[in-house]
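Consider the single chain below, provided in structure tokens and representing the form predicted on its own.
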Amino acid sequence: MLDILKELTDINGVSGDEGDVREYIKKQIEGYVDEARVDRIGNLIAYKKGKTSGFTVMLSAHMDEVGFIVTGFSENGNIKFQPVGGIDERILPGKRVLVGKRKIPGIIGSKPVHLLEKEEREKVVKIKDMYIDIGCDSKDCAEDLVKLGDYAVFFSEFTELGNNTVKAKALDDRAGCAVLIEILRQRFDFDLYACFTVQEEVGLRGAEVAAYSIRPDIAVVIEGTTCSDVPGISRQNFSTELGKGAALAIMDRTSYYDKELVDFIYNTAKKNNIDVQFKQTTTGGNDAGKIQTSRTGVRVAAISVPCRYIHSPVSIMNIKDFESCSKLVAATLKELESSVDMFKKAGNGGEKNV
């Protein structure tokens, strides 16, 4: 599974440009699913028919990553750009990027430090004051290599570090995609939809469309989430900790997770001796935010892999946490086979019996 994760993170797929990621995943799941289709917005939806009908589970992991889009050219050949998704401006100067389908190499530049006034040195450089340098000396040269609207992505190679850790771009959420690929090699009693969604980083758009189409009884989002166990942060303010297992959330900026489903997943982890932790902050969000409010509502939970330095070219993940996430998703689905009645909706409207 780690080989698949490496290959997934090496592929470029900024929000709105997920085609290469989608084609890779289609090849990986071929022969393991009863149906795979691409909807109008670009989601890849894989279906596995259960042994019995009447209960539908949706899994969701997003294919897109944060990046940039080309918005203009300067007369001296530099490229102006804007972010696609949430990116910390502080990390950008000096970062390597690849621009467009031709993967033109470039460097994010800004005004040199030795030319900054004292007050400028004390401020974070804004993206409007940055540019991508691809080595051109004229606007014509740059326009021959890059087109307006081209995407740019961080250049970063998957690397194993230290003790059971890896560094890569796009662990959010190619880690989730790798888990879903592995899950699709199993079959369950209920109908299962594994949704590889698009445009999560710019508004959870793909998940909203997918959930509306599928109408699941419950949904579990597989995600890469923030990890803040670093110097300068007190332990009580940690979001998650590297090496402590898959992370469950109670709520975040976009979702209030179903308590019964979250408890079910947590108890499944304990029953199967799978490392698990709770996310201790309520910031951020994921596909669950749109799935939860689809149609008459969906009971949702998220199982996440903690990642340091998320939304950067150097996200760091513990391999054991990745494996814990995969094991917990599989164990939860197996446990659900004997617990469907507990989660079944009543009637056609989605209400619970009271």
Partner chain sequence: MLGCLDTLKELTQYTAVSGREYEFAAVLKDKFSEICDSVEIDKFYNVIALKKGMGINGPRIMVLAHLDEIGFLVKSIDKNGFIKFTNVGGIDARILLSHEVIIHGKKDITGVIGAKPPHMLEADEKKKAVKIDELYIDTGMDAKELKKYVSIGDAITLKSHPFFLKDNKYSSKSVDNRCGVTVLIETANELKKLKHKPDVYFVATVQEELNLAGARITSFNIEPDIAIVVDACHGDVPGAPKEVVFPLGKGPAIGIGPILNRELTERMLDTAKENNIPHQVDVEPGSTGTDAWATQVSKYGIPTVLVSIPVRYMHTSIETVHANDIKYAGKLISRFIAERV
The other form holds:
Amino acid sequence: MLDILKELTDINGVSGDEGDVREYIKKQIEGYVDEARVDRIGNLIAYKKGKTSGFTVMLSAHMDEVGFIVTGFSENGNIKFQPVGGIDERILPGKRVLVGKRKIPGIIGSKPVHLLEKEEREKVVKIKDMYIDIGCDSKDCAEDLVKLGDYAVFFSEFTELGNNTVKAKALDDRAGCAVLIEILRQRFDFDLYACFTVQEEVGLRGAEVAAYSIRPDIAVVIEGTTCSDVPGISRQNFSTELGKGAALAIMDRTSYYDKELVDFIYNTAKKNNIDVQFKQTTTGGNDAGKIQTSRTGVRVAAISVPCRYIHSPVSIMNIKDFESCSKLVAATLKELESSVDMFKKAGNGGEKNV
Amino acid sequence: MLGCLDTLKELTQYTAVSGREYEFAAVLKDKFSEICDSVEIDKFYNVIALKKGMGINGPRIMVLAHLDEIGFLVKSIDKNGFIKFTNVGGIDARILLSHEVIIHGKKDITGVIGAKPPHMLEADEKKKAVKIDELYIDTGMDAKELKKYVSIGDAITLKSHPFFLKDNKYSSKSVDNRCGVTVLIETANELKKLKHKPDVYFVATVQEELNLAGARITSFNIEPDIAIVVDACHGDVPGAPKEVVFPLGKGPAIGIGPILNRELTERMLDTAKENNIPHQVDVEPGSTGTDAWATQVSKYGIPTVLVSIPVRYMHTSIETVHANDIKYAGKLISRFIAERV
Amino acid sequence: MFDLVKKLTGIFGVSGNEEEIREVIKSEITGYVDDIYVDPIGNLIAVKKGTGKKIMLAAHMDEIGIMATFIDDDGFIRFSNVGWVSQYYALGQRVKFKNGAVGAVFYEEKLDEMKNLKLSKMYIDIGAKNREDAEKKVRIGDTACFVGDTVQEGDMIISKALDDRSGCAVLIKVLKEMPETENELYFVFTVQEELGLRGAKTSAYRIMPDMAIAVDVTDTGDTPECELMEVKCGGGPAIKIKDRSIMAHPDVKRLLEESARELGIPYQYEVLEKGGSDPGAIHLTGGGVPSGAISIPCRYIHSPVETVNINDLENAAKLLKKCIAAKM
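Hand over the structure of the form predicted together with its partner chain; the form predicted on its own is what we had up.
Once more the chain from above appears, this time first in line as the rest of the complex follows.
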């Protein structure tokens, strides 16, 4: 599973450009699913028929990662860019990127510290004052290699660090994708849809469309989530802690997770001795928000892998948390087989309209 | 070249503040019925015109441009008859001082926007930009007379002073997005000369400036295979970074970005190149701020492309556009529909 | 009306935790309608069958509150807001958890300036000896509402959660005095309005009504040195023109105006510059639902001392009753 995660994070797939990730996943799940289709927005939707139908579970992980898009060229051959998805400007100067389909290596440059005025040094460099340097000395040279609208992505190799941790880019949410690939090797009683969604980072775009077509009874989103257990942050603001297990969210900006479902997952973790923690902040959001309010409403939960330095080229994740997350998803689905009645769609009126 | 500017001039003279589009919708219905096979106005006052294609069960294309414009609502009338107002759609309060406006009450009433005079300001007040809640409208009427015609919630628009500028440029209120609606008309006219398989729905949408309501509703009801959104983008002005503004007269800007369908966008770019239609590229890293944000995720997803017309001084009463950009956009979209779908 | 309002405002129902208030409303309306059901995200939908137009009436059951996010070693609870909660309104208040545990809300005293007050600098003291003791009563993720008893002073009702139990009370009253009509009526008590109009969205999708009218509270401009707004407590129900989420549909606005005139009740117009409401979600549902709202003028919204005029509630109920019986 770690091998798959390594390969997944090595692939580039900025929001709107998920093709390579999709192709990789397609190959990985081939032979394990009854159907794998790509919908009109680009989601990969894998279907596994259950032994008994009448109950539909949707799992969802997003394929896209944050990155950049080329917006212009300067006369001396530098590339102007804008972020795609939420990126902390402070981390950008001095990072390595790959630009365009041809993966041209570049570096994010800005005025060197020696040339800055004193007051400039104390300020965050703005993206509009940064550029990508691919080594070209003229606009013509850059325009030959790179087109307007080309994507650029962080270059960062998957590396195992000490104490069961790994460093990579795009752990949010290739970790979730890896979990889904693993889950699809098993079969469950109910109908299972595993959705690898697009464009989560630019506004939960893919999930909205996917949920509309699947009409699940319940949905579980697998995410890489924030983890701030670092110096200078007081404990109540940690969000999650590395090494404390899979993280269960209660509420965030886009969803109020279904209480019964969250309890069910928590109890499943305890019963199976899987490490689990509650996410302790209510900021952020994910695909579940769009799924929860799709059509007549869907019960949702999110199981996440804590990742420090999310949306950066050097996200850090604990391998055990990753495994806990995967185990918890599998155990939850197993438990669900005997509990579908509890989660069957409530409300028997007005169905003719939907 | 000026034909499209005449159309645009006519369209800018109507008012359609978001949420109060019924009058202008009726005008557009007539306009489109001259050039399309059928036209209807839905219950939200979106105008939906169908131009049938030659194909049977061919793809269905929706070309949409919003018909609404920014404006204001009456918030309060004080005891001396001064009107306080709130904005509908994003507007820069700094440009409003000394503007003429029309209040659309039981009858149309002209007024001017005033604020505390400069010689009455404290030194530090002079340096600050005026805020919308410091402004008021003066109609010359007292409260009693005014209230006969005007009530809370009535719409207010900037009075139009259409101006033709040098070199085929036109300046007025609501060029955003009457220029887009004009492109719809241009496209329909161009399509008459071409053979096209797809059924084309020309949709003038309401309430874009508020929450893209019209685009959400119409894309759900029409459920097209492709959506082409036509809206305004920023024209070049001194001092703005050149990646986000576009020179006037150099052709429409074709949007490229994560939420726009890349394959169709490439096809649109190819259409422009093959037909030698001047065009520009508008990189949109996020929501695009247009109806495309709504169409893209409607129902099962609608692959969406964006074509923008450069407009200077967006959201003012002097929005300025170049005839070529409208003309070229009509050519581009019609050829895309005829040749590339 | 006061007794009903008092009953409803006294029940716990922080957004996402509407179980208790839903049960109370359900038992209140049972027997008056043809069908009652609860949908997957918790909306309570009561149907009066008919052959005419389908009209959806919505009032949200949920109220704002707080959620426990962290318990420190000494048993103090850190929290996050559920819906929009002002740090200034919250300071020095009591909150009550679903299980009845009451806590005091206070702030880290090293805070030197009041304008730097943030919810993240505040905590709840439930009198626990330490973390273990606190965890006996409160678990991470538990929610609490503000404490604010319901009283009547003159024509004014002061209470927590008048936003939007007063709307629920109006719907219940109308439902109990059901007018003769062919229209099919859906009384929807929605969930999670304060978190982004979520219940309204899914219930409207299920019903796909021809028209929707919501009853919710709105700000007023009748208190000392307040923001300018032409809505007054006691001035009658307000007909919504606009808020941040919707421009009310002209047909609905007209229906409300004409009905109010025919009834001869006072009414006013609402132009709300901040905040959204359920009709904002309903009117964009599916192929579009013409929507509007009757708004109850309410002072001090989202505080434990929300204040409404009881006559406005009575008139809102009359107005709603008249509208839903209209031939369409």
